[in-house]
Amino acid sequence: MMDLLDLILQPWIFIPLIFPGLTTAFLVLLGIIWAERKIAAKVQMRYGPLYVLKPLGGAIQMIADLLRYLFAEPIIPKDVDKLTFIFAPLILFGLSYLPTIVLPAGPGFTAISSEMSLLILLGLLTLSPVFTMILAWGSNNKFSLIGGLREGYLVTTYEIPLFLSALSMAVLYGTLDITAMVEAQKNVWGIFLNPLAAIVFLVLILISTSKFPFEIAEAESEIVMGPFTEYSGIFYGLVMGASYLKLYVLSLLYALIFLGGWYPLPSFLQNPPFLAGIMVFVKGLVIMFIAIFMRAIYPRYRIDQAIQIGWHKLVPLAILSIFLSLLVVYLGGV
């Protein structure tokens, strides 16, 4: 029994499967969608999930929805590219979860330790939008194609400033290793050293995960569900869940590079890394709640407005954040 426990606690198993990997990601996926519905309903004074376990406000509604997706018939239209239609959602979901392998759950506790872990994570994040566009094309549906094109426009808008704002923190800390970036925040968190990069990165989390006011690729009032229009059953569950998984990954990354990661937890509580992981998770959860709260208070931008915000505001601000990091380093801030 102890041998099995020791095996599970190995970082190359624990991180991909437990935290921040598949098990935690799955529970967050269920909880955050339920919370998004409840928060929006409360703010807008309407009903959210309620009747499935009514005493707890419909807390297991997402489990009921999951069972519905699992047992509903996945309809495959006859005119679609079948291989693309079937496998693209699976790959999209997997790629949205994959970056967790380089996220540290505590000091020195990561599945893949690399001095370039930030670049690896950002590189893996760039793969999932490609498959969103592929599945849109494979659906052979005009609404899906329009949604896929919108996703393509948004990718060119958000990826450059996303990389720049993240790399500005690498300039600030003098490393591309996420664990080392956390250790550099032992005394002062990154959000205080470079608030410009923190604000830009937070907005880009909303754009890259299609959260309001940037739910544009799948604008149901205009193009049904955009790239995902033809999907049903478990396939729809996968494509819908992929954006929430990406939100989960980016929120944890935000907690690690801007919010001090496992600090201010004292060193004697960081090993074993369970408490450190809880600290990172709680901070990431705060960012996720900020993202889902936007649904309740903001209307959706048009595609041209989002692109204009990206190129005219976020790109210049992301470039400025690099210069701000250089200035802080020059003044001896880190």
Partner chain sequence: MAVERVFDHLRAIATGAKYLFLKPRLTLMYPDEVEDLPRGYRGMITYNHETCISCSLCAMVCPADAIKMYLPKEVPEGEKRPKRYPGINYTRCIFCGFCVSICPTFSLQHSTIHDVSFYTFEEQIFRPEEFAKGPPKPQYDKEPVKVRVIPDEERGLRYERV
Contents of the next structure:
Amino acid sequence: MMDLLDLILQPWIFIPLIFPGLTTAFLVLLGIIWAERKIAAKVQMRYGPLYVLKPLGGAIQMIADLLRYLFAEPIIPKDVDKLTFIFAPLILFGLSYLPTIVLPAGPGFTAISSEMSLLILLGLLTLSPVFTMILAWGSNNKFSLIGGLREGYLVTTYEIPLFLSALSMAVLYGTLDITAMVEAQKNVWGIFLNPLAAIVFLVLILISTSKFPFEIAEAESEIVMGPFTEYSGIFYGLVMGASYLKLYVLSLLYALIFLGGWYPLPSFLQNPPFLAGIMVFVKGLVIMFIAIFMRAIYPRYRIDQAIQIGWHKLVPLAILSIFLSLLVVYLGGV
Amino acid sequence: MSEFVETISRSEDGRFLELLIGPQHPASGHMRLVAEVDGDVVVSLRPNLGYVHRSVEKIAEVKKFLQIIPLVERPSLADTTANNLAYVLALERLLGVEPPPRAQYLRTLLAEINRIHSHFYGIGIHGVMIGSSTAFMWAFGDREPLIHLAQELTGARITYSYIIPGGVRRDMPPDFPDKVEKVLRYIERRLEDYDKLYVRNPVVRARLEGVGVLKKEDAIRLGITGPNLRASGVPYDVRKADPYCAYPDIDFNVITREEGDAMARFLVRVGEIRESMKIIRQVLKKMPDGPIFAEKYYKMLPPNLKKYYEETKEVKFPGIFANLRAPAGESVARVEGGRGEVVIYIVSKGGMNPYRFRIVTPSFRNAVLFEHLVRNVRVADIPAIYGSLDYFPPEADR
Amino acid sequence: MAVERVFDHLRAIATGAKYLFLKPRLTLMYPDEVEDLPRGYRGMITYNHETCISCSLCAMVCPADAIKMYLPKEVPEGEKRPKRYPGINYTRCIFCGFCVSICPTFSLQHSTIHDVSFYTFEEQIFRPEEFAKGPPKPQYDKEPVKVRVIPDEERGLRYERV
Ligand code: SF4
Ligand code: SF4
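Alright, leaving the form predicted on its own aside, put up the form predicted in complex with the partner chain.
Shown next: the complete complex, the earlier chain at its head.
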């Protein structure tokens, strides 16, 4: 028994499997969609999901929805490209969750410790949109096609400033290792040292996870459900979950590189890394709440406006944030 | 951008994608929009109307005069009073009855309550079409107090059938002005929040400003009506141009804007909500005492029904209403509804049904704007423009 | 201009956040709460067979042809011209209330019942005998709380328990 527990607590098991990996990701997935609906409902003067477990405000609504997705017949239209139609959602979901493995859950508690973990994470993040486009193409539907193309345009828009603003933090801390980046924020959080990068990155989270006001690829009133128009049943559950997983990953990254990770936890509480993990998780949750709260505030931009914001505003700002980092380093560093 | 579009839309065939938006589409309404798109640019858009054609005009020819009242309400469910009122005005002109002043005021009252909630309906649909679920829920939620008021007045939530030849069907309850005032104060307060969260929201402005610009000349040439016309700078309002009911005694402004874009159309509606509240307050203040049912029909009631009417202020129909005959002739009436000018034309040959019945609804006249405005715009502008027209397919199809 | 836009963003977000903490909900929790409708609400029709004089005005005025005059099931003997009485078809009725307004003997009245469901079309046709028994009662899972809807300055509508 003890052995098993020990085994689970090994970082290379714990991280992909428990936190921030599969188990937590799954729970977050259930919780965040419920929270999104609940928050939007509150702003809109209604109740939101309520009747599934009424005493807890319908907290397990998403479990009911999951069951529905599981048992609904996944309809595979006749004219789709079957191979891509079926496998693209699976790979998309898997790839969205994959970046969690390089996230540290506490000081020195990593599954893959690498000098380059930030780069690995960003690299893994870029993979999933490709499959969104593939499944849009495979759906053989005009709305899916337009949605997929929109996704493609957005990828080219957000990827560069996303890299730049993340790398500006790397310049600031002088490392590409996420764990080391957190350690560098022991005294001052990154968001205070380089607020520009923090803001740009937050907006980019919204764009890359297709949250309002950048919910453009799935724009319901324009192109039905964008790339996912033809999907139903569990496949739809997967493609929908994928963007929330991406939000989860990016929010944790945000907590780690901008919000000081497990700091201000005093060092004697950092080991074993439970409290540290909880700290990171809570900070990530805050970012996720901000992202989903935007649904209640904004309508969506047009695709050309979003691209314009990306290239005309975010890219220059991201470049500027690198110079800001250099300035901070020059003035005394961290 | 327009130059760029000009060159590619003339390029070889086959590069355009034909998008069938609707009728099974989240934001098409009961119709199909056939859009030809070139990448993200809409080259042309043809609305395919008639999916909810219900032949109101022909059915009216076999219905008796009173029975047409609920019938004309059906096409425009968010704005039933305008159709009800226009029909009854036309019928009264045929019959030669004049409703008493209090009934005129009550008609105005209901028409304005209805205008506000019809505008909220339009604003809500417009909101969700550009992606703001909050605008949608808020507008539909804030319709509810007004619908509740109308229900207190008439007994039904949407299809009031309140206005009958010779007057209205019942007087307002004694505490009604009080309740109205409360609701109006609530709406006033809420409009400020709309302003902060929606109207001045930079994303909303980015989506609506300069989109779907309707020039003044085009608006007049195409025969556009209602808030869509006024948003292009034409101060035309039937309530001023051809006053009816209590409007001659009421002081109100015609809201216009010069821009003619989607934002202007939206803002004209918001402005009209404010104007309507002004009108409602005046109507309640100036409401004269007296009967609510024309003397001519009142006299036909048997004594016990007369007594009932005096006591409860609820109109009982005289038996003649079941088979009302209108003298031969024709009459026309027009009314400014929430979405624009409603025109009703009746030809009678002296029988129990109209010989010919014609209803021109505002949505029908505004339908032409789909082709006119949605050209060389982005795909995402289709719903933004559609929503700004407050177009209601059943109303156009009739 | 750009600064103004930032403020507009912040103002919009602040307004949304305000609603997160206020609780101005408009939802009526139907069917746990059911509106206690005022007199004069145009619900399903009640019919008093005793006072009906069989004038058939209601059938004549009905715009949806929902009311029809029925012959009694058993015609009393020796009756040459048996009287016809109104029956209603709720698949057609649009609750305009014209029949109620025209009935000279007050035999037809509105009830406030409006939320009844039926399994079949036939169930919704009420011959005079059934019509006289009154509209069917709506069936709720559990007895709902009756609330009165009151216009309110702060919240638009307030629901007050009766
Ligand atoms: S309420 Fe209207 S539709 Fe219903 S039975 Fe009476 S007259 Fe006919
Ligand atoms: S109008 Fe009244 S009295 Fe006449 S038949 Fe109908 S229910 Fe009977």
